[in-house]
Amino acid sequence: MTRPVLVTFEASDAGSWKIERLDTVVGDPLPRAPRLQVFEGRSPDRRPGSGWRLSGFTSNERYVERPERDALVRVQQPLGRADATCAALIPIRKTEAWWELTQDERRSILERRSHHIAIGLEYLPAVARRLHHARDLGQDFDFLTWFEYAPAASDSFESLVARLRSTEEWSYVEREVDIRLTRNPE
């Protein structure tokens, strides 16, 4: 693991990627906006003509034990591949009982029950995900996922999002926002 980054992502009327939808899965939703753009690192002062900002940090995996680490990193491809033109920003907020489960009793939901990492590592190489932390920094979300894919892989990656939603973990998520988002090939 690399030093944690810091990532914000900035909904408003310019940014190198287009919402093509923003869905409310359950919760309160977000405001509409027509593009979003991700800052990595130290972000500029809200832009004008933005709307919400959500940021998170990368950190060390918490739930991944060894063998799933060593093949989450044989198979895992890197964010910003040319082909990747879809993306999908999912931010999600854990219930208190989720929080207040110690970390094995998590563990023991998110992959002994739900499968959560097994799940993931049959949709890859073709998704490539990074998992940002928010609750620490006192947001509104506690996760935010960001998804990118090619456009041929969009049916595999609705298929992965359907079967984490249909898990016994999701059954501790309080809000959850979906958005999916296209930029032009490089």
The other form holds:
Protein chains: 2
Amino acid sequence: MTRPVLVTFEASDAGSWKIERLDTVVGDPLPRAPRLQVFEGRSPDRRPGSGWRLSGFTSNERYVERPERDALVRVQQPLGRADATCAALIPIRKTEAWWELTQDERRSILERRSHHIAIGLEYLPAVARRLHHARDLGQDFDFLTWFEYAPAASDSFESLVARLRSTEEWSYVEREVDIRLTRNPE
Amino acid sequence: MTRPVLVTFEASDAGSWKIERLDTVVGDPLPRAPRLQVFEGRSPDRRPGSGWRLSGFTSNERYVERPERDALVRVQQPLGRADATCAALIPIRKTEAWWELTQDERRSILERRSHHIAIGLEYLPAVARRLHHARDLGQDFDFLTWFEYAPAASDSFESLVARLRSTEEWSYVEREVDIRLTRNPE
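Give me the form predicted together with another copy of the chain now, not the form predicted on its own.
Full complex below, order starting with the chain above.
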């Protein structure tokens, strides 16, 4: 368990990730931009050509229980794999109704009825994932999830996203933008 | 459920709360200071005579279940009551071992074995309380809890703090400072 890390995703003219698609799934859109830069730790001052910024922090898990943690740790892969030249950044905001639920009610919807953790596990180790919390920073999104995968896993990733969007949990999502990116192989 | 609020506690020469005691319970101390000012939202630039600052955000509850929420909502009181001229600020940091536990393991220690929520309930409505999360901001403390109560509830508050410190949960606390404050009646 490492300490929380602040991560900033910045739309720009010159980031290391090329934005291939930027689709509004529900709610207000985000402006299009050619590229994205990811900063860990304190983000630098704004540069010429930079656009929107989204920030969130990594943190301890809020729902995962012991058997799930053990299963995740066995198969999950780190970010930055040389062949993972595809990425997705999916910022979401959940409704006030979600945030008015208690911990046990949120867990019940997220896992017992929507199988969020179990569905995610099926796509490991191909898809690497990191969750960033944004709501507590006063941002307009609650969560920023970043995924990395090889081009061969693209169809599989589409299936993962479609299955999560069909769950009861997703009925609490009131804003979602789906950003797909690529970078040059190392 | 309101949106999270960033709160900054600043030691100063001129804050509205007088620091009566500042005791190190475990771990590194905090420097003594005469007064404390509390800022909600973005904190202003540093002023002459200001000392240490601790910041944290209010957030959704992480452990409370539905019957507990209902019981809390029935009796808890807001901050700022005219007769609540005593306050306590208790910053704590928990061990890495705590943060390596999963959600179900933390809940089990916090409530099933340590009765943290149930003990707190016994002291409502006399003691008003607000929890601020600091770990995710990269601060040296994980939690900053602020309490307000009338002078007549002082003995009762000492009992609350003593009971919590004797729990299994508190064996995971590796840094704790206990700051007691008063302000003039309105």
